[in-house]
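In structure tokens, the next block holds one chain alone, the form predicted alone.
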Amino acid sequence: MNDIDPTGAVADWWATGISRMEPGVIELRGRPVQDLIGTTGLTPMIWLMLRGDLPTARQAALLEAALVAAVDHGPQAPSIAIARMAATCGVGLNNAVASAVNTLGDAHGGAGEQCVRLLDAVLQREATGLDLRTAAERTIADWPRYLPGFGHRFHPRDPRRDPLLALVEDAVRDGVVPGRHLRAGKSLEALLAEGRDKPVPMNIDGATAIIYAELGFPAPLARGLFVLSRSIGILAHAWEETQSGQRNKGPIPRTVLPTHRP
């Protein structure tokens, strides 16, 4: 309070525990900006950003790898190709990157949040004295057609599958994580393949959704760190496409006519 703001309605109006500013003075979760620069990498940044907290190095590790993971899939995915297209439309950097981000909706980068939600409900059914592939076999039958998590478009098993469970592994066995998530999702990926010429095994949303709420983040942040990841792909081709030369751009190449239905 002061004679400017003498309730201290104005100052209380966006008040926040993420950042401190006064002149002078940055901190970011009480610690001084100027200690964190040069000593703390980005990926620790986001941890304590959203945690509030410091993230040990095995935890900072395996947070990284999920985020590594899932930074590009190149222009087949929505986001890329719009990206690329809004930078031809001679709009700036930001202007293309936020297009881009704008797709990652339910049906485009929403499957990691969908996946920590599914995953979540097989726990929360064997919490109630269930098997495990009980609760997996109930959670399935209840959820809608669409599982998030498993099976690809492009590939019969995503590369990105095995480095990424296998550092979940790892950390279950050392105790940075406690493994639940990755005994629901192993157990959801086993019944998947029940019966099936073909198995169904996870996929990059699976494998970064389990290591994200291993970690701990809610639902919600597993959309809100794959929207952080894929950024930086999304950049890196609007930034390209800037250096092509060319104009507008659409989604079709020029010589191909969309079909006309009557």
Contents of the next structure:
4 protein chains.
Amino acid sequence: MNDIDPTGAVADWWATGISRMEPGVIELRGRPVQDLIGTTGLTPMIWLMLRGDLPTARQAALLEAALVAAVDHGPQAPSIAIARMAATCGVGLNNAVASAVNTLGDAHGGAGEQCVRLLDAVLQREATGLDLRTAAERTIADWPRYLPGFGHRFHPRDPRRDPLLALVEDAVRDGVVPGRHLRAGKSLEALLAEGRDKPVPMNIDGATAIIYAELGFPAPLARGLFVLSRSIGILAHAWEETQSGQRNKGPIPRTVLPTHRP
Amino acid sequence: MNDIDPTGAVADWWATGISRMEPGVIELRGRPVQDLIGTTGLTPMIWLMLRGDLPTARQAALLEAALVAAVDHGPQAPSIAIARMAATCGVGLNNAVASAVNTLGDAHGGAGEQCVRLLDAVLQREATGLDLRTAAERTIADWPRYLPGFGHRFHPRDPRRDPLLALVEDAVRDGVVPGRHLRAGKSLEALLAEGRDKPVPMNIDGATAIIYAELGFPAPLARGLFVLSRSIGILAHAWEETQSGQRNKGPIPRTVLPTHRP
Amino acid sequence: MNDIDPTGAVADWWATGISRMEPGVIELRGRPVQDLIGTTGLTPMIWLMLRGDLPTARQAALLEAALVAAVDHGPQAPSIAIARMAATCGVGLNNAVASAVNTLGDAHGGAGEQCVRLLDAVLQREATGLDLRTAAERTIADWPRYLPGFGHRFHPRDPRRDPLLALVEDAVRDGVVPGRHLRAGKSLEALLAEGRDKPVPMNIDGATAIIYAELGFPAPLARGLFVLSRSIGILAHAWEETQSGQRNKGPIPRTVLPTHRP
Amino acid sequence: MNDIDPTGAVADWWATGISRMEPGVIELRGRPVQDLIGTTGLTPMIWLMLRGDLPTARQAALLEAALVAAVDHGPQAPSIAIARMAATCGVGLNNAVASAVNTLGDAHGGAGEQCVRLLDAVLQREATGLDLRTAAERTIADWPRYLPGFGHRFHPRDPRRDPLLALVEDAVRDGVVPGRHLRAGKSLEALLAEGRDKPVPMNIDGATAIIYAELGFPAPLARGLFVLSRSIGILAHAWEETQSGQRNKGPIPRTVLPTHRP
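Form predicted alone done, so how does the form predicted in complex with a further copy of the same chain look?
Full complex below, order starting with the chain above.
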């Protein structure tokens, strides 16, 4: 409150629990920034900023594995291609990253958020007294379209699934996380494999959704955390393309003209 | 000013000459919105919002021609490809348009802004007493890199040049615009054609820069107006792609894997 | 097809009905660009790009009125504030416009798209044999949350409603549009006024949704067209702020510090 | 190469050294992703993706300190305010982050990139045989406007300066980094303090620029790394605002109307 804000309503309009600023003072979640610099890792910092407390070392390690796993999936991912093209258009790296991150929507990485909701739905049914298998069956039957977090257009078996699930299993064993979402996810995966020539194994969105949910992150943050993770690959590709010196890179070699199909 | 803003400093922080809002009242550049609806065309509205007054019919027609000319250049333009890919990622049309518009930077349409500066530079030299040809020669000699607004990677002669310049010439003849930037642009073009097997004719950025500058828009608005124009093509392509139902469209057919070049 | 694309699959990946490009050739919806420049207005161009044909003069006038009506709602609209702040951060006008357009989501102008769906839902119920009033009542009863296109937080009565609806009524009377969505919208509005001290009149999203739907645009393009319209106000505000010379404009005067509320 | 890309030109158009994808295979900088998950921290992963090799533990720690220091500066920073407003507009967290990251331009964090160039300029002058003080003086004299990385509008002394510089000094002492950019930065800071009532101490952009440059990152990546860092605060604020349930948050309390200043 000061003379131009005597009621405090203007300051309150921007009230936040995340940061406190005064001249010479920066506190993040109640901690002076100078106490965080040099003592706190980047992944614990992400946790602190999103949740207000610091993770244990094991919680941080599990979160970090999920973040590392999803950094990149090459230029065939629309976000990566967009970052590379944008970087050739005479805009800053911040702009190239923004155009790309912007596309991490429901169909491009947003599946993690939906998968957390799917796992929650299974657990909620189970909590009504059903056995897990039946809960999973009914959830699948009611799910509107394809199941988020399972199957991959490109990988018959996503190479990130096994190491991520192994880490979750270790964490469950050691009491780091409860293991409920892991059970739900594996139950769904088992059902999707039954009686099929071609199983539909869990993909990166599914495996990271389990980790985020086990660690207590709400569904929308599965998308939010993916954004932080993929930003790394997006930046790396934008930078590589910047160094090529190309201008106005289109999606295909210049001599190929898009088909006109009236 | 009210009890939470007794000094008016908060209201003043967002002071604007463009719009005035009160409950039940919307005024744009001093005109009640209900007086504009049904009486004012879209192009005059653009002029009004950017400049504060309404154009004459001839000014509006010239501006409109420039806006129409630049709406689209097909999916080989990064902005258009980005709009189409973004539209398949499970985000809204507003997001797809944003990711694309964001890339209309210095190397992708931003040349219009630079070309206005180039034309201004020629005219400033001429104003020192040089003849136009010499002013243009010296400006070319001093320009740091390639000349914005001239030459096109794809079109030997940009099909939008002639009709746009014809409209400017008509407007000069009828006293609608002064014709100074047109003279500067044609002088540069003539110099770039001299003694070359392959001339470097004016492109869309050059022709629209002349129109915007003749109408009195400052250089940064050459980029701004291009943004409004190209947004139309961007939206059309995003919408066409949306209707395809494709998800996560990459830049090249799925079976082609990007080369790994360590 | 050429030697690097012998099957045509690469050209086909980017097939489009909107544009055809060859060196020296630009065709938009089958029309050479040079035939459009100087003959076609900006609003007819929007229609052409989105739909493939040109509107009649009366159709274009109705569309234009809707586009003009929504260009701006002042700096209290998040999109406008964002454009102004972005413009002070050392990015281009294209970037400032993109950050702003990006926020025209479900809760900020996206209501137009939802309102078209609402109107369609009323008409579909009516088509089952119900009278319009009953169809509207049941649609309201089933609608999940508040009704999109009705009521305004700020305006007791949106000043854009009456002139827009008057134009639709004229167009219905003259056979320009069928009038079905107008009837549905007015029926909803009447129901929302019954037995209330404070009616909930149609707002800009409702009035423009009626226009877009009457003209045959599908629901997602109600959002798309709003994006084109609001881009004009966004650009005007970004440009005004640019001229202020301010750097890193925050949301409130600098001396007011956001409240810390742990 | 396959039948639709017999020359390999299409695959080559998207060639990259960052990632290699095949069905069942994801390699990042030549390392199978499954070998990185659970073994590699997030900060080393950023280094790997941007540079192709892994940092030593001390290099990673120094980079991590810089990344942690810049995550947030509260809602008075335009990027943070934009993230919060965007999050209330009915778009995804990815979109809110994108609108915000997009504004980290030349005037908002981009100073880090400019500061690396400034430090390089000092060192290049010194390399011509000048003493450091003279090199710094001449660089200041020639710099077009205010010096990037020094002074802060809000903090008389940026609380992040001391802990960051202390870490660099430790790293120099232990041979982790050469210390040249640190010397240049401190030389500039000393000159800016001389004979002034009010010194202009190094700010966060300056201190992190020294770290990035000491670690061998080129100037544009100072901006890129800041984008990754600030994305964390941006996400945290977008998420906090999402939880408020507010819709269409404007920049100031609703009852305050922006001043109209024609």
